[in-house]
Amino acid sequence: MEVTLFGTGTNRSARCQWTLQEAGIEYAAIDRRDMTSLEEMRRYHPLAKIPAAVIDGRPLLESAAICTYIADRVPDAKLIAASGTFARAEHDQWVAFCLAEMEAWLWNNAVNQYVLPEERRITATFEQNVHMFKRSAAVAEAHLAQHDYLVEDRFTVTDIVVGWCLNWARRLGHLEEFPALGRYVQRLLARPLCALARD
């Protein structure tokens, strides 16, 4: 598989570079900052923004995407359940549910903290906003104090593509009334190819 990763660092591109590398892919990265324009990243995302992929000459985006579609390429690396299965429909709840019900919610009080100028920034929600991805984490919680891993009991990309969104919440200090998430998030902080930020 022939892979170019678009986006560095402990930015949601972490997700991708460590499915590539417990999936044991050599890949090219090149950092969004090396590139001439915003127009030249918009031949691989068309809202030029990070992370996206280009797989065997075809570009893909969104990280959750990058990340099954690795997985689902490398069935030896065991990193996602089989299609079809319902360990597979696991995989797909957690992530739609990741994404939707709680990293949702942080990235709308990033957007206003530091993405959007300044005059355009709507900082009543912050609250809200902290308190809905609470209600979300809560799920997750309840799951994983039964549970190491999301899916079938072990490590797979669900735990990548989660954890990510949860370490966020962690360094932000949503996690302090969640203790079944924070030793989730230390034992993926543990792994050896983990690419998750520590600080």
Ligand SMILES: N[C@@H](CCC(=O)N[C@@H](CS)C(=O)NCC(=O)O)C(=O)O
Given for the second form:
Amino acid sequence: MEVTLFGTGTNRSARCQWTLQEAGIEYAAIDRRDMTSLEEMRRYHPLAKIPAAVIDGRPLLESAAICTYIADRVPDAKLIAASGTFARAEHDQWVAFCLAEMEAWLWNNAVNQYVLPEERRITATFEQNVHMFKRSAAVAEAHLAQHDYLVEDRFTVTDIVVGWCLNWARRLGHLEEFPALGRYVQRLLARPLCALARD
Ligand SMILES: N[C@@H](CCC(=O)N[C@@H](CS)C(=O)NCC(=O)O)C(=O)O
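Next up, the form predicted in complex with the ligand, please; the one we just looked at was the form predicted alone.
Everything in the complex follows now, all chains and molecules, and the chain you saw is the first one.
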């Protein structure tokens, strides 16, 4: 499997770096200054975002899709349940829940704090976004108060995808009222190959 990953560091490309490491796949990592404003990046991601990957010659975008595909391609690494199993449906559930019901709210705040040029930013929904994030985080909190990991009670790629988002929330100070999520993120950070930001 030949993989080129665009994006390094602790941004969302960390999900892909971590999955590749857990799967034991060597890969080429590409990073340049201001990469997301490079026109050339649109060859790999139409919005010039990171991460983007080229896997066996074909471009693939969206961190969760890249991670899921890598996990599927390396079954011996046991990072994901087989397609068609209920555990696989739970993976899809948590990934969709993470991206749509948790990460989107945090991203909206980021977009209006430092991604968009100042004249396009809207600050009126900051508090509401945090409220909506926390409403969903309570769902993950209830699950992780009973389980160490999200699916099959073992570490999987689902934890890599969701863990990145929850670690971002921790760094923003949004996990204080969620002790199980705090413990979960620490459990992930303690893993030797973890690529999440520690600060
Ligand atoms: N849903 C995408 C989000 C990708 C994304 O927004 N990446 C950020 C870095 S973490 C980025 O490229 N931001 C630059 C921009 O939005 O212009 C994924 O999970 O891959």
